[in-house]
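A single chain comes next, written as structure tokens; it is the form predicted alone.
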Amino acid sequence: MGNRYLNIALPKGRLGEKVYAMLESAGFGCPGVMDNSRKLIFENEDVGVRYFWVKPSDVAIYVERGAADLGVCGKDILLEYEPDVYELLDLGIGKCKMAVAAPKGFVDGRERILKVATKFVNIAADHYRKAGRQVDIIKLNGSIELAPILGLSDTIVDIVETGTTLKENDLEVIETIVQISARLICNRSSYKFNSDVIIKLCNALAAIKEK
């Protein structure tokens, strides 16, 4: 192995949590990592192995730039960023949608601009731009279901788990634009020089996902 330890940047949350239980199911667990504890980095020299928790949006951001080798992100944060990193597998966890929704009864008349709202700018961008539709993107940071509930806008394009958050603002999913899932990704110079240790990990993961 070209470095002493294999960095993995996991993300903080629930997410994580489930990430962290395929890698040690999968031989690479680390001692403390899972501990209620504000310590931040974790090592087990044993299997080579070093921690990190980080915000998810921020994994990466750690693997395009090195920081980590390894890291665990959505697909949707791959789609709105596009990182230059590897994708190697769908760890088939953390799924949800991204879609389109709207109050209920909306109709798009096409006549207008069509004004959106969304934290994904990118992502929504491509899809109107696909659709052929004229809009106008609002960024917004959180709450994004309030923008058309105050006129805002006239549909939001948001992530989608249960859907409880929209039915409660009498908002509903018009389109699905894409399923998402838990990634691991990989830094490409990484890659390279330590192609042995990750394409061993990749594989154990793969083969806990299979079961």
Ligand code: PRP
Contents of the next structure:
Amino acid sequence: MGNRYLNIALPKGRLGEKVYAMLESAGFGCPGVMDNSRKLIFENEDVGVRYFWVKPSDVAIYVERGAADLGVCGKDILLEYEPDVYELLDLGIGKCKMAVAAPKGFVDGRERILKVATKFVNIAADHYRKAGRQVDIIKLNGSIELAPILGLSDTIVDIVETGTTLKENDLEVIETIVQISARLICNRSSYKFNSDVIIKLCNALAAIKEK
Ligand code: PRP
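In place of the form predicted alone, the structure of the form predicted together with the ligand is requested.
Time for the whole complex; same chain goes first.
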């Protein structure tokens, strides 16, 4: 593909739409990106950008392996998978937190191994390791809130945005692990060979973010 285009992986969904709006304001627009079609790749030769929509949790893989020069993903993905990429900018959107939650009134007796359900096994393991608490981590792929209700786990480690999901399932946050937001990430060799345009894009986004 050469250096003719800057390849940018956007996370499919509401966050990606916000990110694209920022890129458009920054002067990196591309016709068709926001059309509600099944098309996945869009390019604007004049500006030199090519966008593609990918599953949010896959963005870092595209960037790490160089299929994308740049991408946007949540800090949760960076903490969980530690991809070998540069984190260039906190975009200040997609804000939420990674938290430990449990059924209301839960008290950790500490006399036995705590069962923890999560999609984020590394973040959870790291959190409890630092707390010196022995845990049995149960990896799930979604609807994590069900686990303590059905007795599959004692607690969960999950993303909390509005808190509605926890509330509607009689769960509450017992500890916040880390604040999360969307980050602009960059492939390491792309940064080396294409730094001018990448820095230009990054600065333009930083200026938009300040507004
Ligand atoms: C995420 C997260 C929580 C929910 C939190 O789930 O895992 O379930 O959003 O949002 P809230 O605090 O605003 O209610 P997602 O929608 O990604 O689905 P999932 O069940 O597949 O994890």
